[in-house]
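Just one chain follows, in the form predicted alone, and it is written as structure tokens.
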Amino acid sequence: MNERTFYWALLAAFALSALVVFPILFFVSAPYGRYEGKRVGPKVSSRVGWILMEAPAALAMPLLFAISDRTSSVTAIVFLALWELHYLNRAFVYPLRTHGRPMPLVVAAGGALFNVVNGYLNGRWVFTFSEPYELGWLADPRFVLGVVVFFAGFFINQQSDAILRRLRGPGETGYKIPYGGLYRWVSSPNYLGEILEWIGWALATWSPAGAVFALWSFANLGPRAWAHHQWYRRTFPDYPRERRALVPFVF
């Protein structure tokens, strides 16, 4: 089996696993944060957990870029910059700002494995297996729309995370009702923002790997947003009734 055949088989399996995981996550929430169980094995600090989970994606993409023959391509450099904008923040900036509870090591390891596979699939496509993206691609409507959606999602994600951080004082790990930004309409705008980022990436790269990543983002974060929404309603009697879980006025 050559690498290209392996690549397509892995991509298909990755897409199928998203479809399988999606309904399961409506019944079984990943055991970290407010859903942490008692039998989750050893734990690491929230900061260490996030770095372990997200660093593989931040490191895989520049590595795959460096070993490709497209290091002089302006479009490839732009794709690398978009990816790193998200993952350098998620792997090395966000963990230093968060005050979350200790994370089960098994969750961090699972996230790391996901990011290794996803980083490989996306990096190998945009830097090797796709037809080269010419400079003119930066003016293509698919790229332009994708970048707009990506940055809209990035802004929503960053704004929402900042609102959540301000809810906790030093040493606090409890939960409160967030207000402001898109929290006016949904319980998890941070997840909505991240999903939009990867829809934007899929459009900008116009790639099967990007499409599968967008699918995975919704399959993972959609059910968790629903779980958060139900948890907020059970926990806080005064929780705003007009809010939806993830998409304003819809879901």
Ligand SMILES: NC(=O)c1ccc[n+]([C@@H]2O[C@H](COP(=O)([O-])OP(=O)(O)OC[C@H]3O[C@@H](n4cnc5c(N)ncnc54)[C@H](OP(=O)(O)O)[C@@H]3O)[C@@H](O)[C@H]2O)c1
Given for the second form:
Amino acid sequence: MNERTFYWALLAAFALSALVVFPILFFVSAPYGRYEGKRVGPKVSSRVGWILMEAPAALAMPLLFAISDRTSSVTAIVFLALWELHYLNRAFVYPLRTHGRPMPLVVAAGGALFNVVNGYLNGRWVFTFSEPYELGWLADPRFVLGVVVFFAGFFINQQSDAILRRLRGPGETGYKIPYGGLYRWVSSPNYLGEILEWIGWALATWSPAGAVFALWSFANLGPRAWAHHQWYRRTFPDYPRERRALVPFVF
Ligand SMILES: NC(=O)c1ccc[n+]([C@@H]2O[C@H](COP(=O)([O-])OP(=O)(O)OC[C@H]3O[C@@H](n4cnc5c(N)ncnc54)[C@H](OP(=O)(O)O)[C@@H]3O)[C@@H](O)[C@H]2O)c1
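Okay, that one was the form predicted alone. Can I see the form predicted together with the named molecule too?
Everything in the complex follows now, all chains and molecules, and the chain you saw is the first one.
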């Protein structure tokens, strides 16, 4: 099997797995944070867990860029910059600031595997298997709209994660009702922002790999946002009634 055949088979399996996992995650939440179970095996600190989980995505992209023949393409450099804006933060800045609970090693390992596959699929596409993106692509409406959506999502995600972070002092592990920003409208605006980022990436790269990543983000974070929302409503009798789970006024 040549690499292109392998690539398409992997992408198809990855898309299929998102469709399979989506309904399951409405019944079983990934066992970290407020859903950590007792039988989850060894744990690592939240900081170590996030680095282990996200570093592969931050490293895969520059590696695939470096071994490609597009290292002098401005468009390729812009794609690399967008990806790294998100993943350098998620892998190396977010973990240093989090006050999260220890994370099961199995969750960190599963996340790392996801990021290896997803990093490969996206990096290999934009730097090697796609038709070369010419300089004019940067003025294409799909790219421009995608970048706007990506940055809107990035801002919402950062703002929302910062609001959560401020709810805990050093050493605290309890939960409070978050207020401010898009928490006015939904229980998990950080997830909404994350999903928007990858929809923006899919538009800006106009790629099958980007589309599957956006699908995966929704399949993973949509059910988790729903679970968070139910948990908040069960836990806090005074939880704001008008809040939805993920999409303002809708869901
Ligand atoms: N692309 C993807 O598929 C993907 C997958 C997973 C996560 N992410 C991103 O990674 C980031 C973190 O994800 P997450 O699942 O850990 O998000 P989360 O459940 O919203 O928690 C984020 C952080 O805030 C804390 N926290 C949450 N609710 C709180 C509350 N009511 N009071 C006090 N502290 C609270 C959590 O602590 P505990 O850990 O102790 O609960 C955790 O440290 C998000 O930006 C998310 O979008 C992306």
